[in-house]
Amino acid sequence: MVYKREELSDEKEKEVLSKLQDILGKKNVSIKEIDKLSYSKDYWPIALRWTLEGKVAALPDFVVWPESTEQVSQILVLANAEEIPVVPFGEGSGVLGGAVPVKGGIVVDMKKMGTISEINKENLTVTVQPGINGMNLERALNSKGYTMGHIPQSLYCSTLGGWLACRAAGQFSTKYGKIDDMVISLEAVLPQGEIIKSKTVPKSSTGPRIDKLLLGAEGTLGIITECTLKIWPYPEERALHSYAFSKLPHGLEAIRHILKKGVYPAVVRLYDTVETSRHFYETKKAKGKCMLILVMEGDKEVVRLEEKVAETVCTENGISCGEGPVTHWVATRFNVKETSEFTPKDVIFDTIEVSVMWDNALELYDSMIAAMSSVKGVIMASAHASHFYPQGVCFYFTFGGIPIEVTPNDFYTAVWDAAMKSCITAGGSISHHHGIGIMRSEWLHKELGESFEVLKKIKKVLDPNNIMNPGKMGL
């Protein structure tokens, strides 16, 4: 076991479960031993390497799965009464080992909780429980002629919950932006067992917006328990480009000015050198340069104006590829077998995503690959950019390497430390999309300043007893 606890005592853990049963029904609680193996990690790299060297995460004591908002509060009060830790699971597509119960206690599994209760036409909203597995919410809101617009990569793998946990980001984010500018209001439980439900109004001027607070707080501040969220029309058209440049200073200038004319094609993405051949091996074209993926999408005439501007910004120092890259993009966007793959081999690898105001880009891209490389027994640091704004962007970082004599636990901190401290020191933000987890908690506090020491005193009124999803994000 990589995270040792104190055990509950037999009599403890029965009289709990019948606490449990008697909230969730004998059906809705497990303390299998193949149960709590199966919520013992998430997606975590480092952890997928423990199980190959026949490690364990951690154990949570129950496995719930609760079927309503008012069964979520009656858990949260039992917890606290008994002081036993609680952890909020979605699908465990989580890569940093937010969902780790490294103190034990009760994981709630929110996929009971996974019903679409409106999607209403004229509002162009939907509401609908948290538990929802991302790729069915988007094939039903596809069904009625609408799209939410977030697709992140881990779309088949990962629920609603899990977004709005770490304000995750979709392949499409920059037309239609990140998980939490989609967030309308939603109901959520805080740890106390308090039931909060936000006013569904397209804005308002009513003081701080506690509801907000659970966006991005993975866990660590209650449970969402229902969303509305924007929605928008199914795209009537879609136009797939790509250009090569020279240089990524030349890929991310040409992107820049796009954005500058109010221009948002959905998708942009912009390989450096070194994942432009990895990535596109089969356009002879880009060989040497880095690729630039552009979809468009939306209302014909906007998709026709996009495909104008862009051709005639990205022709100034590039070289039109075509559509086929983006079409090979599209077959393979949903691949997260790297992991898996590569892990069996002795190659520790791993993804970074941080993000930069344009005025800071370059340096931070060379300094944290710079930074990385100088690990000894790193082989490969490569990065692409994938999401845009008009005032910066998200970098995807990628390390992969072997240990050399030191353990592979220490390889990879020291990576992961390298990568943290140019990032910071470069003037960037730790996480764009995949959120702290148990990774990057350590740098949390440096990246917030004194804004930590509020948020824990925040944590310490709401969650007294610190039940809430303990060792995440250094709370």
Given for the second form:
2 protein chains.
Amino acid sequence: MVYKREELSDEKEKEVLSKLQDILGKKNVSIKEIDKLSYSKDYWPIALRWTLEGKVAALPDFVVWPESTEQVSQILVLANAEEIPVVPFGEGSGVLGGAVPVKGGIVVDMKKMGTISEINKENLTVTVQPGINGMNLERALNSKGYTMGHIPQSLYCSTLGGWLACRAAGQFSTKYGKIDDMVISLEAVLPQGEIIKSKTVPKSSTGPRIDKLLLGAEGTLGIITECTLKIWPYPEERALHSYAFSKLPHGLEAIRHILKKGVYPAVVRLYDTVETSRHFYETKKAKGKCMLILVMEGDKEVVRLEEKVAETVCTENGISCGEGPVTHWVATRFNVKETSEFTPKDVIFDTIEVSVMWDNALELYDSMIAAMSSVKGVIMASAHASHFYPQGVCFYFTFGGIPIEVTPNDFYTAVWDAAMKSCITAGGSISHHHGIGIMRSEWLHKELGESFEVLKKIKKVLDPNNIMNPGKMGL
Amino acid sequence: MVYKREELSDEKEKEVLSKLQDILGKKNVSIKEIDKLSYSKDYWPIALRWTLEGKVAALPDFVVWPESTEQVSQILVLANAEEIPVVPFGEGSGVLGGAVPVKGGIVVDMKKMGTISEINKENLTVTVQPGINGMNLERALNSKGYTMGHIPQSLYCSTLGGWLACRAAGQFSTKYGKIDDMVISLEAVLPQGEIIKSKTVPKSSTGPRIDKLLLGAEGTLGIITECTLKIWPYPEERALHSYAFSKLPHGLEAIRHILKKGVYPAVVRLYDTVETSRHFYETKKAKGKCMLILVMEGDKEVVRLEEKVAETVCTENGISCGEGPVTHWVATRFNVKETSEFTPKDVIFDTIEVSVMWDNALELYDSMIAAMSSVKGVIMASAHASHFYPQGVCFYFTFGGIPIEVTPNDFYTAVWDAAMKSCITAGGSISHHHGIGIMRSEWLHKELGESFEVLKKIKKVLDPNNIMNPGKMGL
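Can you return the structure of this protein in the form predicted together with another copy of the chain rather than the form predicted alone?
Now the complete complex, all chains and molecules, led by this one.
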């Protein structure tokens, strides 16, 4: 086991098991080895590597499946009294180790709390429990004529709870925003079992937004048990366009100008030359260039206007490549196979997403590519920009390589360190939407500065026994 | 003095004065009676009434004008050590008593910290200290070709710091959002003198947004000392339109449908029949109807589309009234004279803004009008809706009346109580953008429920001696 820890005594295990069964019923509590193993890791590449090496990342003592907010509250009251760690779990698609039960304890699988209690057509909201699978949520909305507007690559293998926990972003974020922009109100259980529930109103001016502390807390401050989010009418029109630019800066400038006009295509993805040749080699016109993918969607007339603005701006320095490249992207956009494909071949492969203001964007791109490439054994480092704002952009880097004279883990860590260091130097944020988990935890205090000390104080007062997802985010 | 309190001993006053002078220099510290009196109240109508009755709301012990973040930090370190209250002060335009120094102490006037350090054209941001006057900020941006998009009625008599402290909204909010939507990053001094500074990035996924706890905290959690906010290109086009609807629900439905199409006019104001006849009596076509005012602004083509969509939707149940009513609104929109005009005439007059989801909007409007009207002595109660979201709306109520057999204050409180109670019953939020201050403090825990207990815990851990703006928001 990679994360060693003190085992519960047999007596204590028996006692807690019995209490958990009282709360949840026998069917919703497990201490079976096979269940514990199923929750030993998430989609963090380093944990997959451990699996291939025959190592187990970590094992919980109990796996539970609550069915109500009250049960979640009772679990936390018990865990707090017994000082047993609690790790909330959705579908384990996080890529930074955030759901690995590094100190054992109770894994709280939220999948039995996935009910949609209301789709409100007048308010354009959905009220839903966090254990719902992303695609199931989207399908339910689609069938009523709506969309979440939150379509991450992990749509099929992640839950709403995971999105909220790490302030996720979907592929359509340039129009619809990140998941935290969509939250209207939420219900959550805090570490000592207190249930908070914010009011469902469009906007208010009633003190600081306490409920929003749960967003991005990655399970360290409590468990979200219900959420009311914005939804949108299912788009009556969708338009696909692509343009190729000879240089990355030309593509970035084009996008910046489109947004500056108050026009927000839903999907905006600009690939550097390396990724363009990897993904769009069939598009001859784009050879050696940077591909820009656009999907406009929504009201017909709005889409028409967005197309017109994009065409004008993008053809100034770019050439139209038609629908083809977008269709290709649409067909492959939920593909998450790279990690499981490359890792067994002893190729180290991972992605790193960061954000930066426009005026530092190119410097950040150049310096992060250079920093990662400079690590011995790195074969490729590339990026696309895939979430855009009038103020800046998210770069999504991919690196791959083969460790030379170092262990795979040391190689992996060396590339990450180089990337994080150059990101911070260039004024970027160390994460745009994947979060912190284990992998980025040592960088969080550098990102937050004195605010990290405040976070620790708030954590301490809300979770005095540090039961909630301990060992994550440097907490 | 209305808010009685224990006076500082002469010795203590002398000691603290000397220390404040060491920090700030003699010119930036005052204990003159005239200065103390100037900071004895804000724009809360009840405090104006006290003034007319010859009463002073409250007096600070010291008035100080810091010129740097370090000075603010040193003031708070001193105040915390001496356990002396600190009340941050902008221009005192708050209407709920939030800036009244009810427990004396140090009023920290932020007006000497009003420097714009950067207008970043590439990032579309402004970095500015919070003491800046609203109109000065807007003018500085306009002169460079930009706008804040935040144009409150109080633009001429409020500061950025006040906006941030109470999560304010401007008249153009339907397009640009509330002030809290515009914040990219901020620097603040916490109650024990710690300086936090968040990173200037468009979006991130790096733990909960600790810095945003300062937004809406109304000075109870610290003092914001700098902020980077979104700005927008100064609109190349502006269009003014108005429509009259025979019934309020028709107007509300029209607006809901416009927003549902993904089209956001900047100014959207719908007046009930009472307010329509009060403000737009010159528009014969609107007699007995509800007036809708629209201002579209931004990119020319976007404005054209917004006009087209609005015209189609609004003429379904309404009639066009042209530019005239909008021009009238534009000419009078910064008028804040009502309170000072009516109060000396012994007419009690105030405004109450609340927010509500669409499906409760009409019920809330009806029940709040009925509740206020039912208080003996109320002559009029009316409303307009002036900030719109795809999810709901802000109603801005106005009431006026003459106390019968009760004191003015009791009458005033009775109307507020009736309004707040019916607002909560109808599912509304007790404040959309004015905040809590003193007047709403007893209602905040009803609004927030268990979250209020969490707020108290966070307050306690960050401000153990409760020095920051004590006696506000129920803290």
